[in-house]
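Just one chain is shown here, as structure tokens, and it is the form predicted alone.
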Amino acid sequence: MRSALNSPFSPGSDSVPEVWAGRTEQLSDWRDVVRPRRIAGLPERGRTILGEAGLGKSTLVRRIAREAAAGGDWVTPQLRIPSGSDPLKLVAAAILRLADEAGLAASREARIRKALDRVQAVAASGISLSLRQADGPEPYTVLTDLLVEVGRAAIRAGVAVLIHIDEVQNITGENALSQLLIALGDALVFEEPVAVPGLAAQVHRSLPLAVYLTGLPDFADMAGARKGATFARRFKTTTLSAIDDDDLASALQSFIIDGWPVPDGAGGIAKIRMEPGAASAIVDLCRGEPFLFQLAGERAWYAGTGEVITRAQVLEGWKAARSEAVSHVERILERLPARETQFLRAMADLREDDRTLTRIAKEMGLAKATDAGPTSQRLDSVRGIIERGKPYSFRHRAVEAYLSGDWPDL
């Protein structure tokens, strides 16, 4: 009855899983703040969602985009930026698709035709070649112009426009990053004059454009260093951390109470249920990581075929997932600078109530606590792996479990 064809769990960043856990704050931000304000013509910053691998950044915005599209909004596909690629070329192609959806391709207005032609050159040839081919404004300027036209069309249609750019940390070229952020930022802050019934004067409103950038925490340094206060004024940054165990348990509650519906093979519907102990085991094993949550659930689903997922099946399935869970955490640690990894290992070796900056610095072999201060600050404010409280604690609980205990062994 349970098979790979009907599993509701989906580890990986390329799909929105059916079993959704947490991130209610970010989902509510779109539904209650970003979209309503943008539709109403009120200014609202773009959103930058950062975090270590496996925390569900891309999946979160894909779910937001799916909801937006289902409600009739105009949405770009997930624009994943490969390392070394020309980001304006990819974004230009996506804007052209939005322009086509908005009906701008059929416009006879000279300014729109000119903007379309110029953006098509950027989409075909990239930044440097398009600049050599024709005189005129730089690519970021025409991208902004076309986004403004798309925004004007969205006003007339009564919809929002959502642009999602993923893997933004791969934009390593300073000029490309600067042009992209300025193009998007200028469109976000653009104000369109509109006539209001009963008023003799025009008023100005923001366009219904929403921009989401997702990527690794390194992007905060890149954007902050190159754009500084301008980036901060135009984009609000959130660094994701682990999901609370209560949210994970809530996501599995439907298995325990109602059962998960699947075809029974005879034209009807069967319900797959889960023992409370099985749900508790999944929550305990994944340590708040969305990727590991989906992985543990998937392996438990595959560990049997009956109508009840047992705790024993969760543990049996986890054996098959163990090496993947280890590799997931090790990739996070390997990506960190040596000093940051040393800090985390020293912190993990201490008792939870003894994790002060002074004790951690001593464990690292440093002469004074202030020598470890900048490292602790980056691990907290930039990477979101620790929290500098009294005492220090791990926000990334899978890293803590790997460094300080037997996890992922049972």
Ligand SMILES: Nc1ncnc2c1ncn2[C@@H]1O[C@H](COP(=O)(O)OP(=O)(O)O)[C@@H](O)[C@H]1O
The other form holds:
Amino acid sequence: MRSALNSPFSPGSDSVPEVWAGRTEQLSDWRDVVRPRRIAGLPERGRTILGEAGLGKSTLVRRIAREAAAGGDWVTPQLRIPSGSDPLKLVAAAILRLADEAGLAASREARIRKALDRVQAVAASGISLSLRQADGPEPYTVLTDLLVEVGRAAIRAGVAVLIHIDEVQNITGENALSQLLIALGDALVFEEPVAVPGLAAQVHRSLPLAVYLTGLPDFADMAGARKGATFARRFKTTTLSAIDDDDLASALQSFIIDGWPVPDGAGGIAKIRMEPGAASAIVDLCRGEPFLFQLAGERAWYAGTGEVITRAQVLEGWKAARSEAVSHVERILERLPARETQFLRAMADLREDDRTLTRIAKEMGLAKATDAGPTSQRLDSVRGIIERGKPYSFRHRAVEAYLSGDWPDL
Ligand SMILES: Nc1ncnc2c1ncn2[C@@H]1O[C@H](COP(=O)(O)OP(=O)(O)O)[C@@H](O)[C@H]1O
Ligand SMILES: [Mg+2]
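Any chance you could show the form predicted together with this ligand after that form predicted alone?
Below: every chain and molecule of the assembly, starting with the one above.
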């Protein structure tokens, strides 16, 4: 009855998972703030969603985009930047597709034809265009111009436009990064004059454009340090952290109460249920990590074929997932500079109520607490792995579990 073909859990896949947990704040930010404000012509910053691998950044914005598209908005697919590639080509091609959707391809207006031609050149040559044609406009102005046309068409159609650029930390070229951020930022702050009946003076409105950038926390350094104030004025950054246990438990509640519907192989529907103890074991094992949540769920699903997922099956399945769960956390730790890993290890070795900067610094063998200050600040405000409260605590609960206990064993 349960099989690999009908599992609703999907670790690592690029689709929006059927078993969804939490992130309600971010979903409602789109529904209640970003979209309505931009549709109304009010200014609203783009969104940058950062966080360690597996926290669900790509998936979150995919879900937002899917919802938007279902409501008729014009959305790009997730534009994933491969490491070292030219992001302008990719984004130019995506803007051309939006222009198509907006019906601009058929336009006879010279202004629009010219904008399309220029973006086609950027899609073909990318950043190298600015070097080749020294006298022509820079690629970023070209992209902004066409985005503005798409935005005008969106006003006429009464829809929003959503652009999602993923893995933004892979944009390593300084020039490409600033051109891209300026192109998108300029379109976001662009103000269109509109005539209002009965008003002599013109008023201005923003275009119904929304931009989501997603990627690893390292992007904050790249965009923050040099692009500084302008970037912060145009994009609002959120760093995702673990999902609350309550939210994970609610996500599994439908298995407990109603059962999860799957085809029974005889033309009907069977309901797959879960023992309450099975659900709490999944919540317990995954430590707020959406990737591990999907992994634990999938393995439990595979651990039997019957109508009820038992706690024993969750534990059985987790054995098969164990090494994958460990590498997930190890990959996160390996990417960190040595000093940050050292800090986390020292912090994990201390009792929860002993985790103060002074104690951690001492544990690291540092002379003064302030020597560990910058490291702790980065781990908190850039990476979202710890929280510098009183005492310090882990926000990344899988990292904590891995460093301080028997996890992934129960
Ligand atoms: N809100 C969520 N609820 C349940 N599972 C989620 C959620 N967000 C992400 N996932 C799952 O977590 C895994 C990692 O998500 P992904 O978006 O690829 O992470 P990131 O882009 O941050 O590395 C995927 O398998 C995805 O299905
Ligand atoms: Mg991702």
